[in-house]
Amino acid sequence: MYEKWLADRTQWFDASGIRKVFDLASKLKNPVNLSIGQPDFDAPDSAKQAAIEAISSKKNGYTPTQGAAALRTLLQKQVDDQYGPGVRETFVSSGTSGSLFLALMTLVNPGDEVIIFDPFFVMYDALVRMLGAKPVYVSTYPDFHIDVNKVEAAITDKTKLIILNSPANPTGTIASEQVCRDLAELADRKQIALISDEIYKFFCYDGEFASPAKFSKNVIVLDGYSKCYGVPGWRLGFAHGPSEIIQQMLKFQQYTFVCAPSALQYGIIAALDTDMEPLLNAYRRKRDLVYDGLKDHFEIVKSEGAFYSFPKAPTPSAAEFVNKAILERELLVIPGNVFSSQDSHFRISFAASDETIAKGVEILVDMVKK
């Protein structure tokens, strides 16, 4: 009976591969678990006080929907800094996956095309279908960087939309300054739209993070509180573009989160004072301990930000590998299908203790060896 009461909507994309192993995972005893893609360190002291107080001080309605204000104005000014004032206008998002799906509900009409480089972050492709438009893959197989010819040959008629991913999820690579440069070129040269998702832009281990958004006054850019500061579940992100598209933005926020969490936003000023130059050390070492335990057992180019390492597996179907590594030897990586149209590759997250870390790549590095 319930069939006839879904939308269509429902079939076009399957639940999150991430979700299955997941659930696969919540059956195991004492699983070495490197496959969670949120920090393993807690937010500030400082954060967690400042949004007790909120609370305790009855900071518990609703925000304007473009954010509190004393975060807005923060925000704003951060960006003015580093764009110029009155150049891109901000507001605050439920997540920065909540600004992500406001964008695309902005931009993108059924039937457009949207470029997605393969392997991309997952919801990327669902919102993509989900609004009834087709995802096109642009490669970046082997070492997962971008070339812009691609991308220009990629682009028709009905592209209206690139989705740019800086450091990436879930391969750890970085757009250099050159290819930003580019495709923000590319972009304003063929009128069609292009969304930086900056989210991982603090996790940058040997050299600088670089927007498009320095190129263009077009680009739409996403970032957010999640993984620098550690508080994923706050669901805190944010925004910044051509003020035509932010209202525009603004305009479903209304209608669908309403604003971001409130009490919570004012924990986040308080940890934009907080150092967490010791914790990138600590992330960049730990990179260093999977790719240096691996490099000599598997295919894999060093990640160079996130918090993300993507091996080739040594066997014809990684998810095959995987499903084999969760099941005998309880350790939860994800199958890179869940983020390509190849299932050559998987992801390893090394957003976990240096033990954990250390035990993970014992067991892949047995693994091959047998």
Ligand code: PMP
Given for the second form:
Amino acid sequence: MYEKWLADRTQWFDASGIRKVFDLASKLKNPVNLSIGQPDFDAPDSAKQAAIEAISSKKNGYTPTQGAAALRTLLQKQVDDQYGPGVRETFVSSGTSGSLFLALMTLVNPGDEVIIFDPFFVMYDALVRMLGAKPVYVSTYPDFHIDVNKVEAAITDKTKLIILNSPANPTGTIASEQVCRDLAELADRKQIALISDEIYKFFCYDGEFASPAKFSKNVIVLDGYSKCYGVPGWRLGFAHGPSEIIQQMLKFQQYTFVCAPSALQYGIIAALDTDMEPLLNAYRRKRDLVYDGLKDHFEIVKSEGAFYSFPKAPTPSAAEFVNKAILERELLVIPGNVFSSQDSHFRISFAASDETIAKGVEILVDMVKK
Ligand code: PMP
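Got the form predicted on its own; could you also share the form predicted in complex with the named molecule?
Next comes the full complex, this chain leading.
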């Protein structure tokens, strides 16, 4: 009976790929877990205290749709300092996932084409399909860097939007300043929207972070606090972009999320003063542990950012290799076909203790040798 109740859009995307991994994982007693998409460090104490304080002092009501005034003011100032006053409007969202949903609701019509880079963050593909639009993949294999000529070649008269994610999940690559400039200029020339998902911008190990927003006022930036302050469960993110777009996103926020979690917005204000540099250094070392440990045994691109590495499996099917790793060696990694039209690579998350990373690397190397 329920089948008849279900809206058509429930059939347009599925979550089976990642669920299969979780099902397999649930059978393991003590897995070496390199699958997790959140930092292994906790929120700064100052942030926790400020959130507790906010709850105790009755900051438990709704905030304005665009965020608690104290946080929104700081955020707007940060963005104004970087991009100039009056150029970009900001608001606080329920995570970057929240602002991504709002942005797509605002921009995408059924039948539109949305360019995403393959491999991609799973949510892009699912949300685009959920809205009845078509994801158009531009491959970044084998080195995972973006070729803007390929993007231009993929544009049709149905293309509405390009979604950039740098540093990237699942590949750990960073778009250079030149690529950001070329993409922003291409989008402007073709009058296509460009979303820049910058949630991993704190995690840049070798060079500076670049944003296409530096080159065009039209770019819609989505960002969040989950990863850089170790608070993914707080569901706090933000967006900035042209006022006309942001106002429409706020309209959707008003009737869906209503506002971001109230007390936690006060927690984040305290977090903004924390020096996170030592954690960045720790994550650079974790990146090195993975790369140095695997480079002689796997085809692997050195991650430049985020906390993922995306090596090629030594067998024709990465999914089979990952199944074997999980079932025979209790090593949890994610098969690349969850993030891609290709089943050739797998994702390692190095958001784990150094000890867990070392164990995982040892297992992978041992599997290749056998
Ligand atoms: N974008 C990317 C690329 C991500 O990897 C994630 C989290 N895995 C998000 C957005 C969403 O993050 P959040 O909703 O926690 O801010």
